[in-house]
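Take a look at this single chain, the form predicted on its own, given in structure tokens.
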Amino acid sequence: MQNLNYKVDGQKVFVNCTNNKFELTVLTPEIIRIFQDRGFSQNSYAIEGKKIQTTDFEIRENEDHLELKTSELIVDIFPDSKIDVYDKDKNPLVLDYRKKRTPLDRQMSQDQKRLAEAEGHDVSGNLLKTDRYFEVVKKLANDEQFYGLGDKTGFLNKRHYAYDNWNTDNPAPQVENFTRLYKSVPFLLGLKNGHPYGLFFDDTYKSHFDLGKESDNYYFYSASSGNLDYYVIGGDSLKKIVENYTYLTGKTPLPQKWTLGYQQSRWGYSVSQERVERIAEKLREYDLPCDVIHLDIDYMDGYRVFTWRKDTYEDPRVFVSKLNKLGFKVVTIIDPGVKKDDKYGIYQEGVKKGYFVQNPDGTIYVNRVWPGDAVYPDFGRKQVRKWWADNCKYLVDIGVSGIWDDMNEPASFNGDIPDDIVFSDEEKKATHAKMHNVYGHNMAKATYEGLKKYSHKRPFVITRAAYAGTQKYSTIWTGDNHSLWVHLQMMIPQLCNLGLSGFSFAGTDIGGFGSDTTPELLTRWIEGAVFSPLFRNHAALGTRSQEPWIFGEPTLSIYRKYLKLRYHLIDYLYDLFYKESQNGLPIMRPLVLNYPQDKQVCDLNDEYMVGDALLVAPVVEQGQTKRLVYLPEGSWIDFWDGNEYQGKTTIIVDAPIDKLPLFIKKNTILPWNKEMTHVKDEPNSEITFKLYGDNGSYQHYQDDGTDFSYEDGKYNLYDINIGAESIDINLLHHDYPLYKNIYVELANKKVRFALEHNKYVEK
């Protein structure tokens, strides 16, 4: 073929076009990598381990293009380097745009532009222009929606908006015109005329997505530097796209069970042992189920990481043990900024071994964070990650159950870190410009490895900054939100898009971190977040306290009601995490993931689903006591009164201050736990399964909820089937203490099944 030739080597296809060359790699029938070497390292922080599956494909030379075909995708390659990707039925998925971009007309003269820039406004619309800049422009269909990109602000559907990938700590209240936050996840899910696809751009440099803001004819990705390296992901559903993406970047591992319980936090609690203990006592006094108390930066000695203050604490081991006996785990914060202090052991060792990032002249780079003058560990190096992991032993030995990584964008108080500061890209030298977006990722990985090595339990790490693939090592939260109704509203699309982006274990600060909450806002927030995977109330120093007892009644009773609902259904959440660890599908989901062909849910921002069975429609507006709820296809049962509704319709629901509109898909079985103050370490002796509808089936998973013995088969898998005439409980796998009794709750009776000779017999 004129002006186009190619060579096949295994599952790689090397293509030479008129003025360009690149390579395609067939990883699976549904995943194809497109790569152009622009002179940068090919190391990926998102994708670890070999991901290529033996895949049959064929190449055919057509008159004007080359066609690569797998069983699921068709890729057309043209002599001018344009690439079009279709599904196996030739439905267009990702097509290169053939015309020139038309920059957004901002209707400004050069004089007006200079004046605006002089006042500090960015009017260029592009922060990426460097000598290594590149862009990829794709054709945009009239009926095309976009999802994913992590926890960007705004609405669920990202069409017509533009975003940057540059991890940023911005303390201002986050609103929908924020183009960047703490995480960079350059993964986009699309629905083009109802046909799903995914695009993952694996580039750690500063990058930008314009998803139809500039034009209704195209969308584009651009980057300041790096290789052209992206993956086109196919699949017959949005769920399959998520499965394939998490096959590439990793799935959230099965967490410890207690991490799904309620978690209480406030910047300022940890200033003294007495204040923390008082919070713990209040939680138990007011019958508020809770598993975790977080300690913010106040517990440290002068904000020095891996230290514990002695002036307001006695022996921290005794303190943590005391909380453990009350049923509380302790999670402590650590920041990357190491105090510059010649008498401080962590700083001394890091300087001696050359573990901190450097100025171009080889001196250690110094900025300012909480401890004052501080230096930054060079987490891009394996030796530094191991050093950090080993230092985590200090906290594990005290009895700390989890570590909360903060300020790891990395944040800096004394101006932005310059792009030319020297960081490491594993064994090679790199710059801040390249390593900034994976700094938090590498810190989370180091923390994960330390907790795993020294606790021998499934690590519980929380990180603020992240990159694609960080879900393998850490749960996340959406950062410093505020006690604003708009932030309660934004919680749903943020957490749903994070779930679509691989981050199944995510949450937001209930009640809001900054500003002052109100009784109504806090109440609606605990209702709306009751099924968010990470379930934590957290507030900033100097804000109004937002523990529920502060507001008296009815706030306290309503708050308690929804904490108890969470604990009743904690086994359902754990079952979903077990499934997620295998298929990558999120726990908290937008309706479009379960019903992608339903046009009514493509832009639905104020409802979500928990797995396939629960539909949650929180009240997210002040003063609202009724709301419209859209129910997709099927039959739905109101959780509170048992009324049944047919789907594909919108209903009006009463929602007084104490009611969360909640619906269960008909013919669903849900596990239901007894009331508890916290998740116990010892195995439960019984469990109840509730049937909503006439019949149903359910698989329930059980293990010790803490360590890795499940990987060696130490778990139980129950299969529950309820029909019109019979109830069957079968063991699909068992190598862990079984329930002595299983109860099945039907509409008109409750049936007990007792364990006899490893079988369940109705009594």
Given for the second form:
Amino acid sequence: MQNLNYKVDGQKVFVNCTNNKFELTVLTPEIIRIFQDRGFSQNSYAIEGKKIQTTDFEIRENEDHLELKTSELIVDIFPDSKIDVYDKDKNPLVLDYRKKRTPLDRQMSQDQKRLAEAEGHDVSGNLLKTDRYFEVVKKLANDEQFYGLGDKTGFLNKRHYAYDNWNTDNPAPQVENFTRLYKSVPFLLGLKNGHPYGLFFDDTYKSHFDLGKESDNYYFYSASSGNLDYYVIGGDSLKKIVENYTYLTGKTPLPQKWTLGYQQSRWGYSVSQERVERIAEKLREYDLPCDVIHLDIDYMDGYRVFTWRKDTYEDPRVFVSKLNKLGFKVVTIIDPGVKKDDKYGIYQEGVKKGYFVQNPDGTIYVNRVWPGDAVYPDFGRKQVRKWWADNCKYLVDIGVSGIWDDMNEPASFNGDIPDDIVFSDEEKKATHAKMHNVYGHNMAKATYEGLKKYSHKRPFVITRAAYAGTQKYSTIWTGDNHSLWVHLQMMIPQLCNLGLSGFSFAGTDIGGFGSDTTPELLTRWIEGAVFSPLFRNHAALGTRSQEPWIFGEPTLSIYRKYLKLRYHLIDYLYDLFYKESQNGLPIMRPLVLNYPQDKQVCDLNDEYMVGDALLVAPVVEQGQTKRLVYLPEGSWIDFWDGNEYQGKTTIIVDAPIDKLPLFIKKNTILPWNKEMTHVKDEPNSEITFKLYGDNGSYQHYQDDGTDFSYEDGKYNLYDINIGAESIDINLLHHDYPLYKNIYVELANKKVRFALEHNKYVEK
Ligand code: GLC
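Let's see the other form, the form predicted in complex with alpha-D-glucopyranose (GLC), since the form predicted on its own is already up.
Now the complete complex, all chains and molecules, led by this one.
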């Protein structure tokens, strides 16, 4: 072939084209990496460990192109460096676009631009064009939808929208024209004429996705700098794409079980021990199940991280253990900004050891965050992460059960941190431009390591900023939303897309963080979020209070009803996390993940599923008491009245203020826990399984819900099968105290099974 030479070395193919060189790596039959060295380091923060599996592939020289073929993918490589990827049946997945881009004509002269800017309009255009700019432009089909991208505003299907990858702290109401939020996850899932694929661009520099906004003929990814380094991911279903992507970047690990409980928070509570204790007492007094109370920045001494104020707290250990006795775990916030204060130990030590990021002239870089002038730990360095992890011991020793990492985009109140501030990329010197998007990732990783080392439990970290792969270390919340109906609406696509992007453990601030909530909005929010993995009510300082009792009745009773529903189903969520830790499939998911061939669900923004069995259709409109619900193929059972519906249809359901429309796929078994105020540390002695429909099968996982002993086999796996004639309960694995009794609830009866010699016998 003219103008194209190649060399195969193991699973790499080195390609030499006219004026261009790049390499392809076959990682698995379904994952191919395309890489071009543009002179930057090749260190990946998203992908850790060896991911290349020995894979057979063929190379064939055709007349005008080279063909690389695995059992699942076909890659055509052309002498002009264009690359087209097909599935094994030659269905197009990702094809290079051959023509020139046609940027949007914004019909604006320079003078007009200045005029618009004078009033504050944003007409800045392309912010990425630097001397190291590059772009990757792909063909767009008429029938092509986009999902994923981590944490973005707007709707489920990202087609026709454009987004940036640059972690940003902007607390203004984040609506669909916001192109960037706190996290950057440059992973795109596509459905091209019904054929799924994934594209992951592993570049931490500022980058941009245009998903058919500029043109209906192409979509593109562009970056301000870095290597050309992307992965094309195949698989026969969207589920498989997610599984493959999380094979690369990691799965959310099995969490501690109590982290799935309800969590109460508000910026301002923690100014004093008394105020926090009052909240705890009220939660119990009003019979509101709850597992966690969060302490926001006010518990610290002058916002100095790893300190505790003394004026309004007696002994923090005694305080935390008091809350623990009431069944609450305590989670404390930690920010990266270390107060510039010569008398403060963390600052002194960091300065002495050179742990803070620097100006190009070698002096320490200073900006402003909560404590006033503050400096930034250089989390890109292993040593600094270790130092931070060791500091977490202070909190673990006090009895804190989890750490909430905030402001780690990193936020800076005194203007943006300049691109050239010196950060480290492991042992090499790098710039803020390169390390910005992984700053939160590295902080979360340090926190994870600290919690693991000192608590020996499964770390519970919540981070605001993240990059692809952060899910291995931390759960996330979506940052500063507002008490607005549009933000309740956005919660569904936002959490669903996060779930598709590896972040299975995610949540929004229930009730809304900024602005003042209303009783109706708070009620609909607790209903809509009842299955969101991270389940926390949080509000900003100065906003109207929004604890469940603030609005009196009926808000309080409805709120309680949904907290109790959550706790009844906590084992279902835990079972889903057990599976997720193996296959990466999210807990809360869009219908399109389960029914990718159903055109009705490609753009469905106001329903979601929990695993494969529950379909949730919350009311997200003010004043609405009825809504349309689309049910996909199969039969569905209304959770509240047991009515059965045939799917592939839209129904109207009544949804008065106390009702969350909820449907169960027919022939589902659900584990059902007894009522509880919080998740207990002791093993449960019984559980109930409820059958919806005529028959079903279910696998249930049980362990101590806290430490890593499950990795040594200390867990139970139950297999429940209910047929027309019989019920079988088998143990697939057991090395943890077993339930003494298992109840099975059928339409007309409840059957008890008792444990006898490691077998369950019907009574
Ligand atoms: C940031 C966080 C918010 C927190 C506040 C004070 O705005 O996003 O959750 O309450 O800082 O720490």
